[in-house]
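A single chain comes next, written as structure tokens; it is the form predicted alone.
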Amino acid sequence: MLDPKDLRRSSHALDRRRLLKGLGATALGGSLAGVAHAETVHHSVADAPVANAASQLDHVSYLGVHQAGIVNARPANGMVASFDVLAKDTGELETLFRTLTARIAFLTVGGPVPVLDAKLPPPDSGLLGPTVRPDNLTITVSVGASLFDGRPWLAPLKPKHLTRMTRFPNDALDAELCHGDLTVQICANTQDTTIHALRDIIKASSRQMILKWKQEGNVPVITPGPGGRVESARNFLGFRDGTANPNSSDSTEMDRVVWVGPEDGEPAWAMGGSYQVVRIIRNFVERWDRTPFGEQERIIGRTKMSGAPLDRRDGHEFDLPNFTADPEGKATPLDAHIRLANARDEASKAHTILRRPFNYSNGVTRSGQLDQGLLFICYQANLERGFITVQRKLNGEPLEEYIKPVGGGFFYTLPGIRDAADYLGSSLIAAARGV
């Protein structure tokens, strides 16, 4: 078990120094010198990972005014685990804070694992071999209404909008996969890379937080087509999933949608955090697979091939529908998901979310059917305007004849880690000291 004193006086330094000292004498097919510096390029989230473009060598800076794992593209797996947050006064949640901070500084850039002695428990799993690599890994901290709630001397620091998930007409939520004090996203080009960060977490935070549940996920990586344009990524349903997204390579459009600022009337503190949602969506695949083809287009709203509006079917999948010139439904059903979940108006753009999800197969159910369907996550800079307003739309949507939410929660992404002397929460803790 690791000691957090002693993560807590590790630094963002010193893993640094470890990453350039371990890396510039390990091989992987050539040197990885220079691997901290290796940025990867910046894309939509909306993008699918593209086929033999990613490598354990992409890097994804955990430091900035905003968490990392959020606008910047989805890689090829993530997970969301949950956990119930120990911590009775403040200094036991910096410490947890530094704790987390610690170690997503030395995941996210990697470097050569410890060796101790023999009869010692090892420092790392070995999972990923004697040497770290970054592999595009990115860890996202939310924490929820429950850290805020149970705790009377954090309670009044709570953001404005964040309450425990409440239940929607079709959901049929899991007591086991709800809620939780404290969220970490993980996502990665490989899933062992996935996987390794989430064991590292528990290790270092065993005494200060306990894993309550968690749903792993992919997205399809694409090959790209004529021209290299790449399409977006399906889910289980068979349907392009992520084609209305906002563009998050738009910085203004970022600030708009996503992230937290003064004119939002939320603690001061959490400037340049985002309300995140964790929904764990059940498809039951055998009803929709044996529905037909056009009615499932109907439900939609979009073709199945090419994923373009009904009211263009010629067209490619990032062209819009014309409501406007439909107002009957009769190309696009008055309540298609899509047309439901934004109307494509000026009225709509205020409900705008950024959406994050990946597809997730569990295995069998008692009854025999496949336990598949979408881990879908969003990101808004109001839960009230963004996510409820527009599920609140969806209520009673055809669609929900093939799905039924069965997890997930409400929880506010902690702003940025600002530099290498920050630390994750630090605005939190120091508003909870009065500072």
Second form
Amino acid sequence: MLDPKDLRRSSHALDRRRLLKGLGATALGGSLAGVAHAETVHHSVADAPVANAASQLDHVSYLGVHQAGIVNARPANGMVASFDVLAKDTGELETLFRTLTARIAFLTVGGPVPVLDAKLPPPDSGLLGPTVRPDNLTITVSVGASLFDGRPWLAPLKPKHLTRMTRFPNDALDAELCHGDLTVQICANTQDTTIHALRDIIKASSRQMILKWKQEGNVPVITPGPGGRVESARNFLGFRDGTANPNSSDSTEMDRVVWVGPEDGEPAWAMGGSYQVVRIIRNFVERWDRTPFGEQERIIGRTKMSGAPLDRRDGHEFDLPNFTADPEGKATPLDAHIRLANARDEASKAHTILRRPFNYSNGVTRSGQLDQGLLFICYQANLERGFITVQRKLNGEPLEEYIKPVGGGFFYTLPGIRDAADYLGSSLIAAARGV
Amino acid sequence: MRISGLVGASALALIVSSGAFAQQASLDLVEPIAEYKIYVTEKVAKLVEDTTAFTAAVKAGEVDKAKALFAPTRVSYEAIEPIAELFSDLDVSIDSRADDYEKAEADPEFPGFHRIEYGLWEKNSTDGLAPVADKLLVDVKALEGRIASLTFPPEKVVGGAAVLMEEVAATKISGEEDRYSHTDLWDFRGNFDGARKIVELVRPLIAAKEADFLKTVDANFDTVDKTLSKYKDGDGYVTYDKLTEDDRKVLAASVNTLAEDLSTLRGKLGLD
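Switching conditions: you have the form predicted alone, so give me the form predicted in complex with the partner chain.
So here's everything in the complex, that chain up top.
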């Protein structure tokens, strides 16, 4: 392990809070909260990574009542890899979860890589050199409905909203990019670190699971404006994305929006978990770039340059649109993306989701167009009330002409690894054993 | 399908240098390697015999007979691929795939087993295949000749067990090898048998020290045997599309795990 004093705590304050919560510290002292706040440079998942601020020693603790990689700010690189799991019984599934936990514990903390006899293949790919540094790495593990279905010893424990992702009207799902028994979301400052982690996990778990699909993406880094405020990153349509995300450093809000709790009626083992939705959404960027500027803004519902709402064009990205004052949609069309997704009224608060998207750029299609888009990832305590409801509101939106969801799936993010003696999914395994 | 290989002269250089190395590495390997040479020699003799019948059927325009002989003929080649690939010129002309050529199936350069497979299954015809068949038989006989005069490099023999699994993992589990005939399970049989043969030959050398390793490897080979046996049909196997998704996953994981484990076999025997 690296010397902990060398590690630089991630700019996000919440992991300390989570750790305290995990250790049973329920009340946060005002002074501690103040300290945490002072350390916080930016605090929303939607905020772009700050240019030139990342360090290889950035460290997000993998321990806590919730998994890391959900409420901490996105680093510049992200990836989702989906696997088929072979486990035939509880013992084999436990072995897989323990294997993943051990790799997460090493990779997110870092340290020298093991060296063996030169006549043997090296245990580490060596991509990061002789010493692995944490580089803000988080590895977040979620499970799909297919892990439960067809395994009678696990099926009764399936979270109640977890289903195989269903097709929405504008989808053109490619079977080779969909679903899976288990996903690993890997985020880090650099792509080398995410790829190193993926290769490590594949090598360590070859007995237990096989890779099904993966999609990498990134978040553009941004130089903070005056006052240190970091604006939301832009997607490949050129618009700021994630402005209306809930404040992920507000743990009360996260308990309401993201984390499954006793009020959600889920199986007891699932407390502290969350529903993860992954959507690989291709953007038809050539066509978008040939669309009039004003029409682009009306389709999205924001000004393109600043991100300000259309009813306050000279305002700021974070100014709230007043849809009530615009019932006919003269400023912001009624079918604009942001208006359909979030009406900004009391009722729509129930449907809040925490988005954690990455832009992707893959190559060239058979038609000679760019294969670019959004690796959309979101988390919510209730899948039906969250993503599914929001997507139903978006069905038929004008933006559909320019986007095509081609892959992804619905998953359940396991509760956190509480302490160094715990392992990922331990509550599920205990429940499967009837303990 | 080859992953790597050496053409004629450079292959010979490798054999000479590694021949010297073998004596330093382990005299214990002399016997297993001699036995392996006998195994390969028998397989390649069977390959020549079967290819003679197969190409005769193609030249006689007997489509059904040629189709029936295609998969069983290839099994012998698949079992000895780690050695056959040492001669990359022959491997290309015997076993390359349409993807290796710019114009794919339409490319006049596309030779060998898969060119004939394409004609038999996609065109249901032997038209234009006579020269391809003649060349295939010449190549297979040349392979037999070269193997006869080859000093087997120990690290290639021992490493061959892993190479066979890497091939299946990288380019066969998808069903792309025999994409016209879908006789991939026959090829798998050859690849697994070839890998297991190598493990069996060196087993006495590591049995005491590596009991756990051998137990894991045996268990994975047994899983493969059990899975493949579900798809037996007469002397061979049903087409690859009959493989269930669950069984494909089981095979894929076994292959990946065997590839991981067998990649350490050279090192365990002290070979570089």
